[in-house]
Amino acid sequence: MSERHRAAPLAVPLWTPGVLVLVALMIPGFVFVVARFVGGLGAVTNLSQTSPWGIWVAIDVATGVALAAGGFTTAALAHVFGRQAYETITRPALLTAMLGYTFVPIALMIDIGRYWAIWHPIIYWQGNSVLFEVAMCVVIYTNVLYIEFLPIVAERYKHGVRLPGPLSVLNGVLEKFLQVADRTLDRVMWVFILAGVVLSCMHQSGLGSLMLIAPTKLHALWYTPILPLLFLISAVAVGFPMVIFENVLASASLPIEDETPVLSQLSRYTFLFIGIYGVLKIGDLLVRGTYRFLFEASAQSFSFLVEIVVGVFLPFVLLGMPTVRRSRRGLFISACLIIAGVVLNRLNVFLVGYRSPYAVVGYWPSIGELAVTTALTAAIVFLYRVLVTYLPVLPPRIPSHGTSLGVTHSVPGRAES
């Protein structure tokens, strides 16, 4: 990696205007979450025994992990297919996906009934359940995540733990694990990247193997035999442009380097992994003869033309083009309208296309349930701008006379592959 493209703390104050308004987001959610616990679901949710999830599954939990993809997908292409020219990505993919990974427990105990119980999984194993596939998975890989992350936190602070008032105490073991994890690490991390890779594979497609349970709930546009393989494609598909998205945001409110030319590389696997999506969904309705409920002028058929024109056309064409894949407004248009097909497609999924058998009335969320989701997408987005600030995760702008923007307290970081 070049001297330029090297990740540094950033050296910009942490409370903006920006972070007060996360910050001010998050307050009322986490009143509503304190009202989930006193007083049950039913306090703060529009949930009932015959409508039992909501959006909080469907986009905390079933959204948030496929969006959080970009991880597994670019430390797959820098690491195991030696696409070193995606090195600069790595990081804040990483952080990106560990705080996403993070944040999916913390959704699910919030939703579940008997969030007291969420451990179970961990202790009584079901070797036939999806459902604990995909739980082991999800915890496996979050502790995964966490490990590859260690040794960003190692560079940073391997020779200066400095904790205050009484929590000084663990400095000096706090210094030794992290010159430990520093000098070990490297040697194995390979072990935990391929782990991180097969994992994800097998969680994002088993999200799609629990509602292979539910043929008669699902409808007909959505559930197929192939729902496990569409949604492991699809959360490949949005990886990269979760990658895309993230950086052109950040590079607009944070001094950090102008990524456009790497970006416009890694659209064109983009190109590749949307175009595949598009041709098993088509290929699915056709093979199936399941097009003919595009035109019963529903809710369901309206929504899937919606999700398969904005998510996959639209982007698939402009991508096609080279002047869009040159252009960092074209990349971003492009990657927000995949971005925003996948999270239709969830949506549909979980909510739109599912109904319940018993299930008198429709189901809507209610502002506790709103107020929460978006309390935990500001919560992510603070994170993230408070570890970039003070971790290596970004590569700060260097001006042309040659000073970095980087923070001069920065240690000496590890020569970087």
The other form holds:
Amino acid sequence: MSERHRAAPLAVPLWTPGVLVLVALMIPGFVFVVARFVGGLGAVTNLSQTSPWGIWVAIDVATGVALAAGGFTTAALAHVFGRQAYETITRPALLTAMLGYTFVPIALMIDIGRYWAIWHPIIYWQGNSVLFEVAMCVVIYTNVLYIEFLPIVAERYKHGVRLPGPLSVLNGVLEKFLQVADRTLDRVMWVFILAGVVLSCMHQSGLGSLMLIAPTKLHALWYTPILPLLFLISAVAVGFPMVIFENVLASASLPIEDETPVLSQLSRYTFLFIGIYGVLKIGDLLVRGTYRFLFEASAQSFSFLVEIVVGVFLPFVLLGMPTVRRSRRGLFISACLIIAGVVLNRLNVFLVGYRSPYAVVGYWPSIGELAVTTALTAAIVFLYRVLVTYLPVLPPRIPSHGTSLGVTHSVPGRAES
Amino acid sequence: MNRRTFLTWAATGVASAAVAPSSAWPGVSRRVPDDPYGCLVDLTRCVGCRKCEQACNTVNNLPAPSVPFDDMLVFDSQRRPTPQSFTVVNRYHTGKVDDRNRLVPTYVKVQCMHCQDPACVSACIVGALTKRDNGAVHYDESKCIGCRYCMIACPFQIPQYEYNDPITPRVRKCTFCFERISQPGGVPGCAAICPVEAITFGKRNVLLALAAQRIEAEPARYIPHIYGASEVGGTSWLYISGEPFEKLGFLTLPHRPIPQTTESIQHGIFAYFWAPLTLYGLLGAIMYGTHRRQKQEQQTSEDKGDGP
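Same protein, different form: I have the form predicted on its own, so give me the form predicted together with its partner chain.
So here's everything in the complex, that chain up top.
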């Protein structure tokens, strides 16, 4: 890793107008969360006896997990396959994954009826349940992500934990912990990196198996025995686009290094995986003969066509063009299309394609559900912003006039200024 | 079982259910009770008196309904079980008329079917739902976390949820009067009260034979189908009817158990953790290889004197 690409805390003020907007987006969601815990799910959501899962499962959990796939895909590329050119993007991807997975149990606490019993799967094992497998993998992987992230914290604070006020009694203990972690983790990190990749493959595919328990309810356009494989491949395909998406957005508001050459290289893998995914999707339609549902002019057929055309064909064609792959804007647009495609796919499998017998009302998210989902998303972006400000996650941009690296490497306490 | 009865069974599609469905799927650890109880509902006998609804309400200590049980106006709309009522009776007019040219109603009792291989039990993340030896699909609220995956899984759309309870919402459905049938001689509330013997409680195998006998004895009265004999691999509640089931609000469902797809995939991948462990080993080998190569390259470049 060259000196130019070294990650460091960013010497930028935290409370910018954009960050204040994020905080403003969190407030209404918080109010609805309180309402949910006082009045029950029925007080806030549009869930019904025939629509037991809404956007809190489909977006906050199922889509969130897919969009956090950048963590394991970049880890595999940089650390397992040894492509060191991608080292710089592993840290932001790891941070996104860590935040994404941290918010899965938070979203679940809001969604499940007996939130105080959320720990039950850890003792009441039910090995036939796909949900149990997914839950176990997510719990373990979240902890793996924390371990993978620990060296970044240690790098920054091992010589100076300075907690304010009464918390300062912990300074010595925490500093010791970080020093030990810094010394030992390096040698055993390969165990966790490999575990992270394997666990991700397990639960990303497991999420696809979830709806296989409802063969008579999930529309035939999506119900296929290869749904787990499709979920896994699409998660791998959306990993790098998420890295591109974040990097482009982050560099628009933060003084960080322009990574377009690295992102261009990354997009070649995405081109490959979105291609494999497209072939599997089309092949599945042909093998099962479900192409005949494509033009039934229902909400389902329309949604499926949008998913395929916007999320698979269009980005595949775009990324096939070298000019698009080399341009920052082209990369960003292609990444957005793939992300939108995966979001729509998860929504389709969990909501649009789910048709319950005897349903008298359809499901449409309530204002409260939308507000909470918006708040959780804003909270993730807010925490991302906080952590990249104070921790060495992103490589700061080197000013063209100066040669001193110290200018952009903040010293403790600088970031608040 | 004599030969003629057997032929009727075969004709009604029971034969496929008589073969234990799990045996065809090696590696799937499924335990279907050998000799469960069941209920046979004879729709040609039901007169729509709603006594079963009332008995269910009493036995399970459910709140009083908004419309009293003797008000027959409820039949004007189709109902489904709710968190406060585990069973409902609906009225259907299939177009059949009697000798005075009046439409003949058919009444259909709806409740949990207590599947032999229930999708809800397979789906439940904590095992709060279990299939008991006596045939009941039993719900244990002390384990439940309220994820509502059972509601996604149930092909009959039976589990109901208490959405307005903020602390201890429960999944609600027919219990098969689990406590009562666990006692010797115990009978579910609805079956015990039925004044026209439209509901017969007993061992499922006996009920299947009884249903086949009734169909065989009066072929003009019944259509040759025992609903629940093989639907989704068989259910503890069985129905015989004089009208086609699809005209009476019954769903046309596959005859293989619902959990087979997920369980064969899951158990195939996770048997002895062979797949995750293989992947771990493979990635580990790749990681080891790339790191050794990089070290060597570093070594060579240092030897040449142009190291970093």
